Structure formats: C-alpha cells, structure tokens
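Presented below, as structure tokens, is a lone chain in the form predicted alone.
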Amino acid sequence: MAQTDVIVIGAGPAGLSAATALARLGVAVTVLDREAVAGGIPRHCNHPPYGLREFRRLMRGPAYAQRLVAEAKAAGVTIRTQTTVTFLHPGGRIDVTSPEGVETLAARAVLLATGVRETSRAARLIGGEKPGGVMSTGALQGIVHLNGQRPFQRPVILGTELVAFSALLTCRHAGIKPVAMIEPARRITARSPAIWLARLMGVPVLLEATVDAIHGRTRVEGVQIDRRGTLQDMATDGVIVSGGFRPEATLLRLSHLEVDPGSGGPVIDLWGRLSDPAYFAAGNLLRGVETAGWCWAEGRRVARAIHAALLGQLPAPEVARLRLGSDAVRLALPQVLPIDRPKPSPADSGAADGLQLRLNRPAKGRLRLMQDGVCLMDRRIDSLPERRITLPLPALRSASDVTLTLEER
C-alpha cells in the first residue's frame, strides 16, 4: 500500500492551493482528481474575474487554473488525474481506481476538496418530457469551452445566482441568445448590478416565475412558465439549469465521517478537521458555493492546520457544538467550536477566524448566538440565500451547545 504525508482529493482552487502550501513546507503531497485535466471548475469559465486575490492580476478561468496547476507542480506536488476515489476508510486510507487499476493509498492526513454540483432538473421536480438540451451551467461551459460546440441557439436560464450570469457570458461567447432568465423570487439572487448584464444583452429577467414543464420529443421545443399564477408557453430550444449548488459529498455519505444535515457537507471544527482527525476539508464541499479566491484562501489556511496536525501541534477536538435554532438559516460553519480561542492567533494555527452562515430564504432580523441562556452575540442582518454572512468567533462560557437563532422582523 502506497503511503505519503498528505493526499488531497480534488484539483480545484482549494485543493491545489492547499497542496502547494503544504509542499512549500516540505510535506509530500499527492493530489487526486477524476477529471483528465487538473484545475477544477475555472477551466470551464472563459471569462474574468479570477486571480485578483491570488496573483494580483485579472485572469480568465482557464489561465487561472493553469497557473494553479503550474505553481503546485513547481512546489513539488504530485498530481494524478483520471483517478477516482471510491471509498474513505478510517485513519486516512482510501480506495482509488484509475487507468492503472484499483489500489489502496494511505496518508497521515487526507484533505477533501471535492467541490459542488448544481441541483439537477430532476431534483427541482420540473415536469414534462425529457428531451435533449437540458443541462447545468457546468455542462454548458464544458461543451462550449472544452469541446468548442454550441448545444442550442435560444435557451432559457433558470435561476439568477452569480453562476447564471456566468452562463450568460458563456452564451455570449458562443453566439447563443437566451430568450429569458427565470427567477422564482421577487429579486435576483446575485447582487443587484448583475441584472445590467442581462439588460445589456437584451435578455429579459422574469421574476416571481417558475418553469412547470419542459416540452419536446428529442430536443427541447418549449417550456411552460407559471408567473404569479398565470401560465404561459415560451418557445425555446434549451434549458440551462443554473445554481442551487450542493456539496459534492457522495464519498462523504458513504464513509464513516459525520455529515451536517444543513450544509450537506462534513462537520468540521475550527481547523477544518472532520470527525475522524485524519481527514480535513476545504472549499465548496463545506457549504455550497463560494468564489474561487475564497476557496483558494481557505485551502491555504487549512494547509497550515494540516501541517500543525502532522507536527502534533493541533489541540484535541473540542466538544461545543453549534446548533441551528431557525429554519431560515441553512448552515453555519464550523459546527464544532473551541472552548478557548486559538493562541497565539488563528492565522498561525490555520484556524478559521470566524463563523460562516447561509440562509434558506430571504430574511432580515436579529441573529443571536445563545449558550446557557446567555446571549454571546447579537447582530442585525438583511440578506438573501447564497449570500455570504460572517460572524466573529464567540467567546464560549462552557462546552455546552451554542444555538444560533434568528428573530425575523
């Protein structure tokens, strides 16, 4: 059984930045990725902005991905593509399959950085026929930017998260003219200025609207839209099902590791450590989707935590758990909190310096962290789903549960 110091599963921004940072600290690192080429989702996104946080320059996705791979290799990281991890065993042993066959690898620490996937048409319960021409943004970008093909001419785009506007840019690159963007909420999910991209491209944004059914025999021919209770048919030749990101947690759910029902990703502590301390996690596996720059920085931070763990310098896993006390809050990270704040500073130990939250629905009111009947923190919010919300680390009073509540107004 082959053994190394650290195995990283996933060659996107979080995985590659962590691997590079560890290799620069003298750690032997192997990165595994099921795709034929390393670099993650940015390989498919042939538009800016990438690289400002990391390299102080504006880059397109493919150039950014190539830079991440080049830096990892220059640092001494071994990257194995077309290598799929099939099972996680306790203690850092993993089963993999590749063109060379099936094998078991072992490492002192394993970092999970498997990223996210968009919610499929089936999971959204959209009725009608099942013709060709229905795909996620990621699939569209792969077809356009990697294969050089144009899968349709006049699609509709479901959703208005930031990735939906990335789909707009991909359509423009390929000469595709979307007929509409369709959003169930009263306003777009991405920040308001994004709507100007649709307006500049002449693409109407239909708010308070859903697609009830997709029609067509072999190819999409139209969709039925429900807008504020009124049904209408719209001619189109494709459907881009964008956003609704969920952690790519198939491996996790098959393993012995604890899964957070809110995020769908792993339960982690302040250092990105999982319920089995041989495993760590970073990147979009933790929460749905964040920017590439955020994931890159998170990978570097968790790399410091892994290095400290290899040196036996991480504190023992703590027992105070963060619980959700409001159905408006979808997730809060990390779920395991230290009773004492990391010393000398979070940055030195690789610890997170705050909490991350996401909402299930638009909400405003007062967020409170409660422990033993005492309010540890109180903050007003007015936010939308998929928006980043951060809070400073609370000073805990004991090892009892901490409950996050939202008093909506």
Second form
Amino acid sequence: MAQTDVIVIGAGPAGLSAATALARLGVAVTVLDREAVAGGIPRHCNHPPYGLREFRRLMRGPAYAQRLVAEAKAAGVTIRTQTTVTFLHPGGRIDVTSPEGVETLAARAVLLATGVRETSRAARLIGGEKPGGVMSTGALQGIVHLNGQRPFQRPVILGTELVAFSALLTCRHAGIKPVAMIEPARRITARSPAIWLARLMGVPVLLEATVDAIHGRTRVEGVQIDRRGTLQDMATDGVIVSGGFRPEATLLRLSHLEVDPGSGGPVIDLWGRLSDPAYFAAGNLLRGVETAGWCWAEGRRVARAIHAALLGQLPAPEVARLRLGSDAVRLALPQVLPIDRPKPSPADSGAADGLQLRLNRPAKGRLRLMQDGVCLMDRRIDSLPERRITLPLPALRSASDVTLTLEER
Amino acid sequence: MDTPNLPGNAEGFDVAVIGAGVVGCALARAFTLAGARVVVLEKAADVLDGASKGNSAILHTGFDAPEGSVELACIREGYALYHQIRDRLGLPLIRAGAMVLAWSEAEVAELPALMAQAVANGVTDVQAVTAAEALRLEPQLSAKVMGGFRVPGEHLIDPWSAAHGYLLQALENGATLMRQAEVLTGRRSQGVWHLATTAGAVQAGLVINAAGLWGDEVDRRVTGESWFTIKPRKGQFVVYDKTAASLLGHILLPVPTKTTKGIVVCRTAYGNLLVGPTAEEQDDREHATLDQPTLQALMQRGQDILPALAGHEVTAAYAGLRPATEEKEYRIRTDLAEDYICVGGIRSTGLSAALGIAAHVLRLAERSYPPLENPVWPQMPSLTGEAPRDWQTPGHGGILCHCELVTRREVEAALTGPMAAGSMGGLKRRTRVTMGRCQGFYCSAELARITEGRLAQPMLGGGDGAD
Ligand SMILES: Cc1cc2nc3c(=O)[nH]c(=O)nc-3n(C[C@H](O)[C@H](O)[C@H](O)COP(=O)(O)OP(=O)(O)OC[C@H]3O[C@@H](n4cnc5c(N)ncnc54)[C@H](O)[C@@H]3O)c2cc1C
Ligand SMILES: Cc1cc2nc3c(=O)[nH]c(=O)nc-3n(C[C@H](O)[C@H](O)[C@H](O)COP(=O)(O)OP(=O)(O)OC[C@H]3O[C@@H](n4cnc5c(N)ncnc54)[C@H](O)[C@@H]3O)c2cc1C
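In place of the form predicted alone, the structure of the form predicted together with its partner chain is requested.
Next comes the full complex, and the chain you just saw is listed first.
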C-alpha cells in the first residue's frame, strides 16, 4: 500500500466525508471497508430522504452512497474494499485481512467510522423457538434491495424507531404486507408524522406491547404478544427486529482504547480524539443511529481536527470528564471536555460545538450540568429514547468532573 | 438430496446406523474403520439436528459420573480417544481445566465426597482450592466464592466439528450418508434387515439405533417394542460476545445436584462465553423453546459468579434437549441373535463419550469385516483460532460473516463435498456464519444469494434451525 497519512476504517457517510475533506486539504488518505462495495448503510436503504444537508437534493440511499464514493475518488482518496480490520494496535497500527491475506498497516492518524448494527433477537432475550424468517431491518433491506428476494409475506415489525418505518417502506417496495408494528412504550419512538405511513399502509401499531415468544420450528408461524399483561397469539410468517442500534465497536472493545459503557462506543474529546491520540472516531459508532447527513457533517468536522493534529496544532487532550448522574440518560458526548474554550485556531473548526445526549427510556424533567457544586446549565426536557438531544458546550472552570443530572417529574 | 448410488445396496449394507447425532457419527466412523460397509440414515435435512445441536461443549473427564457405570467407562475411553485422534482430524482442544466451586457452607461440605468420587473414577489429578486460591486463579470471580477443587483435565471442544469430523472420515472411507431418510419400519427376513425410510428401502446386516431423542420410538418402529422411555430434559443457554471471553480461563462448575451438573460458566471454543444450561423436564421432544425469565435468570446467575459480565452483551441464546430416560445410565442393549443394537439414552455426556461408545458397541457387535487398508484422515477446517483460521491465509475471497470472520471460501467449501450442508443450521454449524453478534445484520443478503438453490432446506424458504 502506498504511503498514507490517514487511514479511515469504514466507507459509510462519516468515513467518506472525512476522507474527502482530508484529501481536499492535501492529506494522503486511504479508506478501508470490509464490504465488496463502498457506501455503508445507505447502499441498501432504497428510499429517501438522503442528501438534503449534503447535496441539497432529496435522494435515495443507493444514489447517495454512489455520490459520496464518486466525490471521495475525485478528491484523490484511495478506497480499498473487501478489507476487514481485525485489530487496532497502539499508535495507529492496524491489522487487516483481505483476499490477499493478512497485513499490518500504519498511519499517522486512524479514523474509526464503523457505524452501528441493530440489536438482535438474542440480545433482546425474545423467547420461543428459533425458526428462519427473523431478521433485522438491515438484513431485510439487503435481501430485498441487493438481491431482489422476498423472505416473507406478512411479518410483524418490532420497534417504532425511524428505522422501523424504513422497514415499512422496504416492505411496501417488495409487496410485503406487515401485520403489525409492536412497541413496548406508550408512544412511538419516531416523530409522530411517521405513524401516518403505517396508517397509509393499513398496518396497525400496537403500543405497550411486547413479543414474548416466536413460534415455528423451521419457519416463523406466529408470535406471542403480551399487551399490558394479556397474552395473545398472532399468525405471522416473519419477524423484523428493528432498531435498538448498538455501535459496531467490537474492534474497539478488543483494543487498548477506552470505551464508554453508556454509548458502547469510544470515549472522545471535543475533537473526536480517542484515549490514544493516534485514533479518532466519527459517525454512528459514537452513539447509535443518527441521520446520514449528521454523520456526514461529523466526518467533515473531525477531518479538520485530524488535519490540525497532523500539523501539531491540536491542543493537548483535556481532562474534565462528563459523568452521568441519571439512569435515564444513556450517553452524553463528548465525554472529555476542555477546561477552557480553545482560542480561535485552525483546530477550532474541528471542535464539536455542543453536547449530544440520548435517553434510555422516556423521561421528562430538568437536566442540569453540575461542576464543583455549581449548576453550569439547566434545561427542561421531555423526550424519548433514540431522539437527539443537544446542549450548548458549557464553560468549565476546573478539571473536576462534570455531572449530568436529571430531576424527573 | 443425498440420493446415493448405494454401494452396498445390491446385497445390502453391513451396518445401518439410524441417526446422525454425535453418537451415530462416531459409530459410523468406528464400523467403517473396522471394514464394514456402513449407511447412516438421518431424518433431518442435515446431520446434528437433534440433541447434538446444542450443548455445553465440554470434554468431560468423567470425574462426577456414576461409579461403575457404562457411562463412566465410555466417557473415560471417549476422552482418551479424542486426545489420540484429534490432531490427525484437525480437531481443537482448549485445555481450560475446570473448577468446581462452592457458594455456601452446605456446598463446601460436599466437596470432599466429590473429590473422593473423582479419584475413584480414575480422575486422580483433582486438587482442592481455597477461596483465595480460586480468586487468584480467576481474578474476575465474585469474592463470595467459598472454596472448591480443580479438575485440570476438563476441556473445551468444538461440538460440531468433532462430530462432523467423525462422519466425514467414515464417508471418505466409503460410508454412505442418507439425509431426509426417516426410518419408518423395520423387518428382518433371512438374516437381513429391511428398513423402510422416507428416502426408500435400505437393507443391512446389522442395525444400530442411535436415534437420540427418538431412541425409544425407533426401537418400537424397528423391533416392535422398547425397553425404555425418553424423558427429554431441556437446557437453555445465553452466550456473551467475544469481549467477555477474556474474563475467564477455567470452566466454572457448580456443586452438582442429584439431577443436573448445574449451571456452568465457561468460554467456548469459538472465543465467546456461555452461561447455562438449565435442566427442565418436558414431554415435547421436538421443540426446545427459550423463555425470557429463564434467560434473564441465567444472565443474573452469570453476573453473580462473574460480576464483570454485567458490562458485556449477550449475542445469542439457544436451548438443547438431553435424551434422558427413567434411569441414570446409558441404555445400550445388544440383541445379537437379531442383529440389532440399541444405543439409547445418551443423556448428558454424549459428546465426550461418543468415541468411547462407538468402541464399546463395536466390541459388543462381535463381528469382523475385511480390514480397511490405509484409511483416509480428512482435516477439519479450523474454526477456533487454535490453528490459523481461513481468513489468515491468502485467497479466501473476502470475509462474508464479519462478526465471526467467516470467508467466502469457507462457505463455498461447506456447500460442496460428501457432507455438503443441507440446511442453514447445518451451514452455521460447519462455518459459524451468522452466529456472531450481529446475527445477520450484515451478511444475510450475501448468504441468501450464495445459498440460493443449494440447500435441501432453503434459507429463505426453510429453517434457520440451530444457533
Ligand atoms: C435501515 C436504515 C434506514 C435508514 N434510513 C435513513 C434515511 O432515510 N435518511 C438518513 O439520513 N439516514 C438514514 N439512516 C441512517 C444512515 O444510513 C446512517 O446513519 C449512516 O449510514 C451512518 O453512517 P456511518 O458512516 O456512521 O456508518 P455506516 O454507514 O454504517 O458505515 C460503516 C462502514 O464501516 C464498515 N466497517 C465496519 N467495521 C469494519 C471493519 N472492521 N473493517 C472494515 N470496515 C468496517 C462497514 O462495512 C460500513 O460500510 C438509516 C439507517 C438504517 C439502518
Ligand atoms: C443442554 C445440554 C448440554 C450438554 N452438555 C454436554 C457437554 O458439555 N459435554 C458432553 O459430553 N455432552 C453434553 N451434552 C450431551 C450431548 O449433547 C448428548 O449426549 C448427545 O448429543 C447425544 O447424541 P445422540 O447422537 O445420542 O443423539 P441426537 O443428537 O439426538 O441424534 C439422534 C439423531 O437421530 C435422528 N433420528 C431420530 N429419529 C430418526 C428416525 N426415525 N430415522 C432417522 N433418523 C432419526 C435425529 O434427527 C438425530 O439427528 C449436553 C446436552 C444438552 C442438551
């Protein structure tokens, strides 16, 4: 492999936008992706809305992915597909395997942009049998859009995050008629307009309901649903287990890098830098799912931080840690905060301009950022899991821990 | 799909083995290597679809087996034989060693008798450990541990490649495998067995019933009666992601009760960590269902023993059925006058004992065949990382299943050859595709494409089966 300054792991929106931005700044970049085709998740999301923020056009996923790849190539980025990263060593050395075998690569900086996966049926501890026809949205979309196959006719969809509605669109495209969407909470997780899609397709949304068991020995034959304590069997031939996004972070967890138990992704500072300063991260890996546009913008910003780091202009890592003081809050990013806002510098444009939060469960009340007994910020929230919550960056006075508390009503 | 050009069919086979669980696979190997022409009849679309589909994958020493039992003798012999042949077949052995741990005063009081039994069973290298020693050996262990003893010889194996290896060696030395061949009836005339199967008639000199969970039923179908009753005992497991495997070295066993060895916490040969099995009696032999409260209780139990497990993800859950019977002993019976041997009730140690059971049954059969010259020793693919995995060697065609690092070349190999996968479950057991943390989020589409039209029980039309 030619000499490279930066290796990007993952050719999704975050990795490709970062690579493109770096290449335009004159940095030699190589993007590695384990799939045969670059583009990440949008490759199999054959529906809009993609591209609004980036290209000011409403696009479908595959066209959007192709456009990102074309831009990266035009900027001079090297893209290697079918190249799986298997281990991260300190200092930016990585092991990979590709059809040519195994190699070790090195770069001055490595950006992790490995995205997310959906929580599997097993991780949700759904009981019953283990027939064929139980799959994530990602798997369904691959089978429908990449293969043109139809795995079932009348599935149930578990979950009401945005991705569940993406599954609905995929079903509609393939002529599959879901029998119900099933949601444990009292409200759907996605913003309300999404429910109109279900109504339009005549798919009932069962709230306060869970699937306890899946029936069928070789193929799904039905599910047992628990609705507020009442058990009921529903005939169905498939189960789409949607959402519950988890960072694709096993690489990270098997490495020397620090992991945030809340997000399941890396601990980052204001510049997306990890506990080993040779590593950076951006995109869904940080938190669970965001829109592609958000990940794309994040990749661009972290590219500027990496560029500053290569020039030796990035401030030393800061020490104030952001801690969670409420079990309703799943994560808050970045976990490492600057004591003082950095002076305007080339690095400034690479810095995050706010905090991002996610909840574990529906919650409302007063969020507070506390340091040394002083309240730095106070904000009312009323939100659901997987909804984006942003806060301005607080101005810190010392390096002691900052705690995020939630007084629930 | 296996419509064999039945080599022995003109005059029949020497031996028909009913059932391709781990026991049937080992029997096929032993009789084939002894020179017999063997046919294996399996009702499912692929092998290892019964009790052998899901177990704890421990190669037991027999330290706690009933003294003087056939079971103990078979475990001891099976254990030794596995060590003897495993290199030549490329089968892994993870020398983990076990610790039996006591968590209460009452359990502490039982330790000396258990150690004495181990010694009486020929497992003489057991060593008592104090709580402090246990914690030094396993620093992640809960400090609530009160003492125990080590059984250095208890090891971990790959439950599927072992059985596949036994059967493949039989097939490569001339045996015949018929899948989707359920034995319906048996009739003996003029010293020849005529078995009616869903894949046609088969004739054989000797019939061996190794039908696992259906052993009593096959007894009745073939001989008209059965001398035991299968009482299935279900075991559920949770499996943690590979990040958890580094928490533990030993196989952690509880003090056993009368009915069960209890819930084990151990690594797997594939580098995961498992907690299980439960022991739940049921009548149903077909369905091994999971239930959420039990899985939650297993996770809790795992965390009580290894508190750090709380920070790790469960990536799979499965259940298996033990072919237990009304007695605490294998139900092996020979009827030499009728050329029939029943190898039934191989309850909860069959993986360890299989090679021993096969050697035992071969002796019981009291027959000789023209010797097999220069038997072939196939090499099983390495799935455990003990030997280099396929992804570490060039030309693998790219990774197909990212979580388990399964290559395209491995999947292609598993879809061809004399023991080509017949179902998605079978493909998973041969390669580990989709068995990882994403459970197919990434690779399902590619797999659906590659396997289209190539599995007797198709991926999208048919069963997913075991994992
Ligand atoms: C079903 C679904 C529907 C969606 N619909 C929309 C929508 O309509 N509009 C929208 O804006 N957003 C949508 N999104 C969200 C959007 O697609 C994602 O947020 C975006 O793709 C995330 O970008 P990323 O770069 O962080 O990760 P990804 O796109 O997930 O890319 C990660 C890449 O990393 C690679 N990788 C991972 N590990 C390794 C490794 N070890 N070695 C090499 N490569 C590796 C992967 O192969 C992958 O290509 C949807 C998401 C899903 C799942
Ligand atoms: C939860 C659990 C944990 C265990 N842990 C361990 C362990 O750690 N170590 C260990 O050594 N053992 C363990 N075991 C035990 C071991 O798995 C079993 O003893 C072993 O798998 C039994 O194998 P078998 O070949 O006798 O039966 P099976 O695997 O059930 O094989 C019988 C086969 O016969 C076929 N069949 C049935 N009827 C017919 C018919 N009419 N015609 C044709 N074919 C038919 C079936 O489809 C099946 O494939 C465990 C078991 C369980 C369930």
